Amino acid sequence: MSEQFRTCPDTGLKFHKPAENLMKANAVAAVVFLLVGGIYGLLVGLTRWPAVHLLPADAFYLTLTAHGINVLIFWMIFFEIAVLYFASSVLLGCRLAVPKVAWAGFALMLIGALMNNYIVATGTSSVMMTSYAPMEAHPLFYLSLILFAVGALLGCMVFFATLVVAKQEKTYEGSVSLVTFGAITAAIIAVFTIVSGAIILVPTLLWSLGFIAEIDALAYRLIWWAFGHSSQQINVAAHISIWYAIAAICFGAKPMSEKVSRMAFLMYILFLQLASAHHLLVDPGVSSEFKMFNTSYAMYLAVMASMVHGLTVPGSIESAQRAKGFNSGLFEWLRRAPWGNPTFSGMFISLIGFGFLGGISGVVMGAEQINILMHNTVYVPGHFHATVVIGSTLAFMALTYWLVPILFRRELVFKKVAAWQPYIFGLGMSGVALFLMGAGTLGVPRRHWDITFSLTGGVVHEFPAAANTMLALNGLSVILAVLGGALFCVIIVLSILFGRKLGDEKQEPALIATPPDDAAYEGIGRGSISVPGTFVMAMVFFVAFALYYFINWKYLAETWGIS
């Protein structure tokens, strides 16, 4: 059995060879679909730019469908399956359970993803990612997503089985690490998500084949969003686990309170999927009680969990940095962080972007009354790009920079370019999120190819001039973000293929930080606050959130006049 394991000379981690090969396969597939989705995204952004308006209507909807599915589903879930295998087999030092089942899952996912790209590219299924009934796609469109979902479900089952193997073979002591606990959270949410998808996609497939007479549009939306939005909750749990992992990798940081962080992950399982309801708040068939519960108690508890992680991750980094001697002022710990290391910079930009742009906009959009202002505008994809792209994708990119030398035993190529890539990508995507949300606040529709409605035969609608400016700035931001994404894909692919082989050579500088001694944590911080810098950033966040929240209430008050 020992010949099936190798020990990484840089980290001391044990890699089970079947798990290692599966992680490589899933990670490579993820990067390929990220590249494909990014190309489609460039075309979408240039078409939304009124002065360019690149694609005709039919090509725009085809491209929008392919972009959403490739980047929101295929890129994300392929990478997350790789993370699940890493968080179980590698972090727990055990063999991967039933590798043949895992390969079967990967095969189904790959077949489904390729089939979906083919059927969308043929122009028979331009129904966008949501594929709302009664819009009808080709039966293979639904079948492809079902195959992909079944494959992902098999991957989750292998992950859970591997946890059982580790427990039975006693490859770790005590509780699983916080990173593995976060991965368990992601996998539990994934099972809920995939089952929800099956509940609605299987009858929709039968409807497209003529075996079912009709699909109720409201029921479709309700159940589909339990799949469509909950897939983002998998991403959230996964990328927050990666934040904790990178804090330990780059600084030797330990969580400020593991119990509190674990409780926050548990709150995700109980409440986070209910955020799907913000897509249904204007639907007349959903009860007021359902809407109020989701937009109050459930949302507050889910937001509280994210705020815990948003405080404890930078707080753990600040504690470790201060324990290493960077204890002057409020932000020496942050100034002296390794900003040239794309693993750290990508993670920290992900954290700030997800919190300030994705978190604040998500809470505002999840308020029942305010939601009516932007529920079907480009504000919604603006929010998605803040959460899915700045938050999850950038965190996944950051971890990949660390994993290539560890997993593939290849040195990164173009290291100076890699150091700049997170900033280019993060800046571009921040612009995309901000300018789409700005245009959405001005009422620009989310799903229409031509915002002026000039081809509808009616009166041309004129938005404020600022809307055109916002969409032009969005187009420029898309170009910058796609450049950053392309650089990532090129660096990773060339590193895997042509990077210098490392073998058993240990890297300098070290690829994993040494934790500070426990005694070094005594007396850090300012006065009674051990992490004053993080506390100040949290206060800035609260002020920004409060101001933006009440500004949107002002916008709502202006939508009708009282005389």
Contents of the next structure:
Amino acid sequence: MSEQFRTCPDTGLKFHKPAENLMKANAVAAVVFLLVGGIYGLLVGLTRWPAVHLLPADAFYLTLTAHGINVLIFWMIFFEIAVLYFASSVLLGCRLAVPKVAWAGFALMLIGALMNNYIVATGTSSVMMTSYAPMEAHPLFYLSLILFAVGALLGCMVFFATLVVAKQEKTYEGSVSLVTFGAITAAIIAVFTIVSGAIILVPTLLWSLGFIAEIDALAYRLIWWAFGHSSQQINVAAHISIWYAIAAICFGAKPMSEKVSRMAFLMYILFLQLASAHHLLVDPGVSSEFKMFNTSYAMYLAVMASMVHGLTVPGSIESAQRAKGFNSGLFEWLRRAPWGNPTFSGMFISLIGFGFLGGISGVVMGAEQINILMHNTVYVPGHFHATVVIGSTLAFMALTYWLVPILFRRELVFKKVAAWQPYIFGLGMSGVALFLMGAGTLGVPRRHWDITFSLTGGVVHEFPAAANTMLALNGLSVILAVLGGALFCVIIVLSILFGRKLGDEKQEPALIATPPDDAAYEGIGRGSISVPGTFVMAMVFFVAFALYYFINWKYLAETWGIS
Amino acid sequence: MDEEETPPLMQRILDNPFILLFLGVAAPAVLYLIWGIMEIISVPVAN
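Same protein, the form predicted in complex with its partner chain this time rather than the form predicted alone?
After this comes the whole thing, all chains and molecules, with the earlier chain placed first.
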């Protein structure tokens, strides 16, 4: 049995070889679909730029469909399955349960992803990711998503089975680690997501084949969003687990309070999926009570959970840094952080971007009254490029830089370029998020090929000139972000293929930080506050939150003048 | 001694992934899916 395991010389982690191969396969597939989706994203951005307006209408909708599905579904879920196997088999030091089932799941996901790319590329399924019925796609479009979802569900089942194996074989004592607990949260949200997808996609497939006469448009939207929005909440739970992991990897940090962090994850398990109702805020047929309860994530309990994570992750880093002696002033701990290490810088940019750009805009969009200012405008993709791309994708990229030498035993190539990559990608994607949100505030609709409505046969609407500027700046930001994304893909692919083989050689500097002694935590911080820098950052966040919330109510007040 | 052997209820819930799985599927199923579908079904059909 022991020949089935190898021990990483850098981290001491035990890798079960079948799990290791599955992690590699899922991670490589993820990066390939990120590359494909990123290329489609460049074409979308250049078409939205009015002065360039690259693609004709048909090609734009095809491209938008392919971009959304490749990056929001395939890149994310493949990577998350790799994370689930890492958080179970590797972090709990046990064998992966039923690897054959895991391979069957991977095969279904791969077949589904390839089939979907093929059928979308034929131009028969340009229905965008949401594929709202009664807009009809080719039956293979729905079948491909069902196959992919079934494969992902098998991956989740293998994850839960591996937790049972670890418990039965007593490979750990007490509770699982916080990172594994976060992965459990992600897997639970994934199960709800996939079941919801099956509930709506199976009848839609039958409808596209002519076996069912009609699909109710409102019921479709309600159930589809339990799949479409919740799939992004899997990402949130996964990337927050990765934040905790990277805090431990780079600083030897321990959570400020395991109990509080676990309760925050429990709030996610119970309520994070409810935000799907954001998308129904202007639908008739569902009540305001339903909308307000659900879009507030159950009276803001899951929002509070995000703020807990946003506070405790930098707080744990600050504690560890102060315990190591970087205890002067408010921000010495942050100044002395390893900003040239893409694992840390990627994670920290992810944290700031997710909180300030994605979190605040998400809560604003979730308030029924002010949502009307930006509902179905490009503000929405602006928001989710902050959450899913800066938040999740950048966190996944950051972890990948650490995983290449650990998992593939290859040295990273182009280390200096890798050190810059999170900044290039983070800056570009922050521009995309901000400028799309700006254009959306000015009313520019999402999912629209041309803001001059040139092919609509007489519809005339002139947006403020600033909207054109915003979309041009968005185009420039897209180019920068795609450059950052391409650098990531090139560095990772070349490292895996041609990076120097590491074998049993131990890396310098160490790939995992030594935790400070418990005694070193005594007396850190200022006065009674052990993490004053994080406290100040949290206050800045709350002020920004309150100001932006107020500004949107002011905008709303100006929408209809009182005469 | 008993207190050491039996973890608190909340910890036992958090340590059981299958209870969490049930809660994590049941809560949004009731609060979002079932509540929402019931409201849509209750919309009168146009004549």
